[in-house]
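What follows is a single chain, given as structure tokens, in the form predicted on its own.
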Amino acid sequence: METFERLESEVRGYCRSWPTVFDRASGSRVYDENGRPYLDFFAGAGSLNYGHNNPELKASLVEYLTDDRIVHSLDAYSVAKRDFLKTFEEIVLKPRGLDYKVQFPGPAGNNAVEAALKLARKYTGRETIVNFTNGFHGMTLGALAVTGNSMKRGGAGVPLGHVATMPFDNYMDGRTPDFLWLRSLLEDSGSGLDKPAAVIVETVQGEGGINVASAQWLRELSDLCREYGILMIVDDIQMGCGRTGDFFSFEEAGITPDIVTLSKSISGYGLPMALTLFKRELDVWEPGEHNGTFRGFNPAMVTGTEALRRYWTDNSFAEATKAKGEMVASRLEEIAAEHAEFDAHVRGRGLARGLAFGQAGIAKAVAAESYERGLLIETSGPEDEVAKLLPPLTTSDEDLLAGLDIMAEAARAATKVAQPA
């Protein structure tokens, strides 16, 4: 690994938890250069919902490339873009009654968030964005301003303003009514809170600790936004594209956000792609007002189109994901019960799940012990208190149970050397 240590920046992170050199991948497994297999319950941080090198998606990509079709097009029209837009409309938007315009803001999730924030401010003429405790929305300055993690915010080097942070669902003491603080500030002309342009929220906070907002909480937030003329942005970058079961994670709540951000698994193959969706009346952009060189990565549109056709023409894939999620949750509950003295408990929805511990350091130890046993997971939460699972949605029941058995062994090893607080 001398090459990486000599040449690559110290900012690298995941490789420190997984000190090997990966080479190949297929389905739910990756292999290092020595051929050792690892079950992947990380899935590119949610970018590989359909697994590594999904054969159907790969076939469409290889055919496209070998036919010398256009790869780079900025925002020029292309056949691949037309196919994606028509397929997205027919398979995703129309069945859900969503009349969204589609913006290709750039290749990554933070591009989608930056576009959403800019558009909300442009449309309303206001500056303040309401974000929520433990939220994560990206590492560029606008997205970082609405992110809660103090370590990541500290890397900005400049003040991160024009935001107001409010408590996420279940953040308070359990007795304070939801939105009491936000509503009080909005009602009081002396509160110092400028009328916000928008709120930005994740339905399940992935990086923040697999914190799940209830459907009722999301509905009340939507109602509050509508009451005060505030736009509602749902960041569905990690939890969209079926991660919680339904294509959009907000479907369970029965709400229609004004703006939605998508990335990660929207290409289906791990290729960079992002979308900002918004209600038709919000499309007040001037031509070229928000642009970028890599908005038109056609190979990602090709695999994204194929993923929609393969997995989303009916409800079977969503229902299978929900069933797998319940199976994973049940097994995690058994593991948590073994470690009740460490306040082990389960969080999540669909196939976004977490095994949380009330004592610092245990979740990180579980992740490290899992790696040694051939399972890739990460941690999340402000204190890395959650061992986080994001397996590909196509993972078989057998592989899910095999990975959970590894986690059970890892948890026993991690707690064996720890003392209950």
Contents of the next structure:
Number of protein chains: 4
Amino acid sequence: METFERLESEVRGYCRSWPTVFDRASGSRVYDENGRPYLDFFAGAGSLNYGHNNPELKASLVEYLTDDRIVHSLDAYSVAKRDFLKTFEEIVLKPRGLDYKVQFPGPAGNNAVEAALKLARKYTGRETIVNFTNGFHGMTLGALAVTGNSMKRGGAGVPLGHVATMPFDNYMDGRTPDFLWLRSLLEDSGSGLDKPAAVIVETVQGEGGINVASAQWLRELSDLCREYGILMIVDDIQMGCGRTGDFFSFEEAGITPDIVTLSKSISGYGLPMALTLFKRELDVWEPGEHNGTFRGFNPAMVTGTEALRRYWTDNSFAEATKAKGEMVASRLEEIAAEHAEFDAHVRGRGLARGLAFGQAGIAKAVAAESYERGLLIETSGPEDEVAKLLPPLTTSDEDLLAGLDIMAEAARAATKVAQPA
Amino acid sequence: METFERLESEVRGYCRSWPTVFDRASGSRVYDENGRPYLDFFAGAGSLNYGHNNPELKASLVEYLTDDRIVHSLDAYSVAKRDFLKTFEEIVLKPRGLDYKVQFPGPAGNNAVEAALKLARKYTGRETIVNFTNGFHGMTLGALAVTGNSMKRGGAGVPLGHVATMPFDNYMDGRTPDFLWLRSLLEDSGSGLDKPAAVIVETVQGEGGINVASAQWLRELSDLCREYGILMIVDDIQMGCGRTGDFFSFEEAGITPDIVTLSKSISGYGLPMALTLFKRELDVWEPGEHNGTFRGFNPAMVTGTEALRRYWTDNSFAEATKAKGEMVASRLEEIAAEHAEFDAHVRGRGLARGLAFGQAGIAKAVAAESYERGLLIETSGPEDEVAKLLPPLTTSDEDLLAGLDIMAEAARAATKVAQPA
Amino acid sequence: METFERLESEVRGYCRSWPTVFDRASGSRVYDENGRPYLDFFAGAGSLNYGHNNPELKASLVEYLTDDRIVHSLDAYSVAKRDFLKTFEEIVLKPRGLDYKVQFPGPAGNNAVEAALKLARKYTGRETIVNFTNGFHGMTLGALAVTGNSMKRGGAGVPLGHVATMPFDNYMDGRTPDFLWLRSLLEDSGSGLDKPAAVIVETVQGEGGINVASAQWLRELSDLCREYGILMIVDDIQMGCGRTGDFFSFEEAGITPDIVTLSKSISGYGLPMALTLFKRELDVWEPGEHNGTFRGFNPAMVTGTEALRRYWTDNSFAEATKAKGEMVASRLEEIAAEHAEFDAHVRGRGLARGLAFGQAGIAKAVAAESYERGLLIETSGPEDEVAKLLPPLTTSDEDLLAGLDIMAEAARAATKVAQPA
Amino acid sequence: METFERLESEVRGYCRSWPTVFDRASGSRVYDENGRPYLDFFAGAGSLNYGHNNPELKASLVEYLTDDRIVHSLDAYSVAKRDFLKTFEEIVLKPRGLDYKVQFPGPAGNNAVEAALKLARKYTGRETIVNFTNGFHGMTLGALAVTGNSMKRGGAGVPLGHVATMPFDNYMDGRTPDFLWLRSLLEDSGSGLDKPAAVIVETVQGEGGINVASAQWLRELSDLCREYGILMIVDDIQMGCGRTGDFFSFEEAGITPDIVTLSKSISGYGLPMALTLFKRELDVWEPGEHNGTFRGFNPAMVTGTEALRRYWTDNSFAEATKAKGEMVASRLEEIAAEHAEFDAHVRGRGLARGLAFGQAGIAKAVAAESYERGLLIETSGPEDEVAKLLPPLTTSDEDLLAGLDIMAEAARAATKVAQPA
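For the form predicted together with another copy of the chain instead of the form predicted on its own, what are the coordinates?
Next comes the full complex, and the chain you just saw is listed first.
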């Protein structure tokens, strides 16, 4: 570990919560170099919805590589890309009635967000983006401007502008009617809100604390955008690809965003890949106006294609996720009930779940105690007040329950030493 | 191809120059789905310095995947990362006397640039970055602000600020002493130049037109930065990893930048990976202050480690590249001599070479004619006035000469139909 | 009038509402070049609180000029400036327990605002200013950024940033607890609100539609600023100098702003003059860090001194204004009651009063009909939905009632032709 | 003086160079409260081209005030404004063939600059303004962004953007062809210079150090603007109204700027007033899109009208100024020759002249010694390296020579204690 301390920047983060050296991984388990197994309920921050090193995806990947199929093709045409596009159209877009064009904006989620923001501004000729409290969209300068976290914003070193922040669903505990503030600003030519190009929203804020937007709230937001000629961007990087059950997290609300960002689990195997989807009429890009070296990383498309074929040809996978999500929620409610004096409560949708505590420090302690017991979870929320669960969607019920049992123990250990506020 | 037109955004670019569907690749050759081979002198825009699907790197990659070693580990510690760091230290840093910390800023070059700019601003508490005419650093908003290309800048949809642009080496044809303008501004408290945090510079501008900064110019820039307390960032994403001969392109000048960005060929296999290197004392990052999902893509570290071991334990590879570069330059000079009436001339260093034409459109035609004859090259420069060659460094002399023969023919075909201006 | 159309820019405004050429003025009356008198209930948008060409102020002005006392002294010391400062200290600051330093930032209100914003940013080292919906602070780029009006913002031609807009008192009709939104953002490190340097607020929004902030709301804002270490700027340019009764409009609320801007009536005679006042400890300016040619326009200080001596040595003038304000409000209520079908209602405090209509266009018509009948009033509010009254504070009760009678007639004429919505 | 120290902000500036309290003024002389006279060769930083309290202007002003003519009329029509516009057209515009519209943008020079920048951006739909090294245009945020002085820029507290700075005439001592840099950037689509809306330039930089742009340089700049469709703004606030001889300082060059700003001496009496002039086709303002309280300060128009009538009906005044300018320059050359060891040299045009020293501190000492001897001059330039003379244009030859004699003595005293570098 001394190697890391000597050579790797202080910016490294997760390694501080999990002070071991990982080596192998399979399904919902990772193993450190001493062979110690860990149940992984973080899943690459949602990048491993089909588990680590999913065997079927692996087979397609290794075959592709072994056969010397093209790995890096910039944005030239390739067989792997065609397969992916066709499969994505057949399995994802068509059944959902979505007439989206697909952009490969670069390998990371922030590339998808940057492309979405650029396109929204270019298409509308406007500059302001409406974002929401505790939103998280990435670390590059455009994406960071629409991200709420003050520590991360402080890293920019320059002011982050062209953004107007609105309250996320239930931000003010129901003490204000939804969208009253945004609607007031939009209707009032003296409000100081320059007409927005777009809103960017997550349906469930993962980094922000597993804050769930209700279907009703999303529909109202969608209606409001349409009413005022504002584009709606759903950032589905963490909640898409089945995390909440359906392939897209916004399906439940019955809305059709103008622009959608995907990344994390879109390749299915942890390979860097991202997509920006948008309605056909928004495709006003000039050729090459947004480019980048790793837009055409074919192995990611190969595993991505395979994942779509394996998991998304019918809705059984989505249903299974929803069922598992209910099971997890129910068990978490029991755990929360044990810690009412710390204002413990459960959040989430599908297999994005959180155990929130009203008191600072508890969730961090729960995560630390879980690690000690062989379970990887992380915290989220502005004060790290939520213990966050993003298990692989392929995790068995047994493993889910085993992990939750560890968490229950960890919560007891964490609260034992704490004093209720 | 209809699939792409129906589904992929108009932003797609390279596919327009090479209207075929690629499928396989090996070394310096790619094959389309009909089995037609192409000599690839573009090499993933410099991402494939060791050739497509380099067999030794491939072996290490396939073995890693087959053994279910961990693929995606965010920025947790992993055996693969430790191997990479140690190898990078032993083979790259130590022999060059570089005491750099290493940041894994995300999978793409723009992530490395964004991290470099953020760190420079955070460390100095200043905002302005000095960039150079025709610099290219990426498409995310921070990186785009220091990029010169007006079409790409226009895609931002918001003003791009906190930047002051200076003339790159020889920008004004020697009619102005080097750094006279920058030095004048720095020395004059009334100049309007807010004190810069850093300069960001490429030693050879790849996208900008294969413009070469002389070692002398780079040294003067380095001295000037030290004199005024400004950090020097060398963006070595395209020119590093041996493209100009030495591992870092700035070695020839004998300078030590404060911050260095690497990407493209750092994984050696076209796998998305990027690094930001900086002097130890600059490591003022807070844990997690810059993060991202694909910072810990282990397969890229595995192939990256293997590439360092295979090619960089001594300077034979660098010497071979330089020799090949001279050979290419010499042959290009012959070609240029045939087209003096179109003001043809040769640019470049190592195996980054360009055949520039004084007249618009010729270089584009040369690239198109080359494609027809089975050679992939691209153009660069603000008016696409340069036919650009970035062959894999592992390309054999025979293949280099074969490719140049094609280019010679292509140039003849291209100029035959054109009228000298 | 043809001269104006030929030579003066289309930007001219008030002349369009009052299409005549004014020539003389005295007290509450102005006369056009044909000798036609008008009752002036606009008073230079609040610049003529002591009436046009107030005879006592005029005497001091003419004497000063006649005696060849210095007119223009930049910011050198002058006898007139010393007299002003001493008088301002004795009559305004000391009795109110205000330990303010005085800056002469330039001749216009926007200079006072720009200086206030600069100082707040410099002192705190932060950039964001919190402003309020429908605030109006001026047309220079810094002041415009904190101004709400979309048409005026559009004139900037560049994005206006470093600002976060909050709801003014009662903006959302009481459907949200006061400051719930701002407090939520300040308390939440993930809210995306970069810590503000200052808030800037008017106690009564003149241009914004005669929107009155309650004393309670102002106190809570002041407390919240103190709690979070944010400076409070009261822009008292239009509402200060007795417009609401007390010299400063914030006295009623019992608060002490960190920074106060004054202009308009501070010279008392319509002479350009502005002040930025701030707590002694905020005086971190470097000598000359903010400068300007017309900071030392002595005649304005002479009339300003005289005005303080004549009107502000005791509170009789303030009391008289309040009494007149009540009388005006009461008469306006009667007028409003006649037009309930157009949702007419009365707003304001002291002698800043407005007759607002729920239906667009009525207030404009009232102003036009008033002009026809010899009364000058203007409209305000984002949709010009408020007929706004800012009579000289020296207007006699008879003249006030005469003007209100005209307004009553004008309102009848205006509503006669309109259809209730 | 204790009053000022106790009550006036530390931002006060000129009073530190001239530590006395002024009281009366007449022509080229001001008197402090003890009756001590000073020759004023600073003239309100160029605001008093016709001398302090010019008797003919004073007569018109006192008469206007005595007769209760309207003082403050916002931007309503007034007899005084019509007189001014007609006179300005007849005496200034028509004889010079200038078809300008006139905007009254507010009372200060910065208002004129802010309006000019807004209009240029609005008209062109572009954002970038090209400014020049050591330019000075004012302290409001838009004007400050195009101002070079780093101390004053630092006061902004926010980054100042949308600007690209170019070298002023002879900035690099003739070592670079004029406009090579700007032209290169404009011609190169990869230069990073976003197409500018306008350039803003002073013909002689007063604050910047009495740097003179040659007529040839100005013509080339004008041609280059026309060639590239960029508007040319001449900021004639300090150098207009006859300071260099002709009414506009750009007349000598034979150019017609698209936009011109005037202030300082336009009222002729030190009364706050400013104008923005622009070609008729640029008048795309919406009514009221730029407004402000003190746009209609009639007394300033009255004295401004009188000044035009007295001094500008023929070219005798311009010729006299030029002759005096030559006399001053000639005498300054003699003084400079005495101090060659301090690299003394003379700059300027008309009655804007400077005695520059190569060594820091000398000019400051010259100004201080001059003050001791009863002469008011100031320094300018980024390092205060220039003793700057802006005497009233009405100063008699005797007074000019008397002042220069004082300066000669002061220079001897200043250099006596200094060591050549």
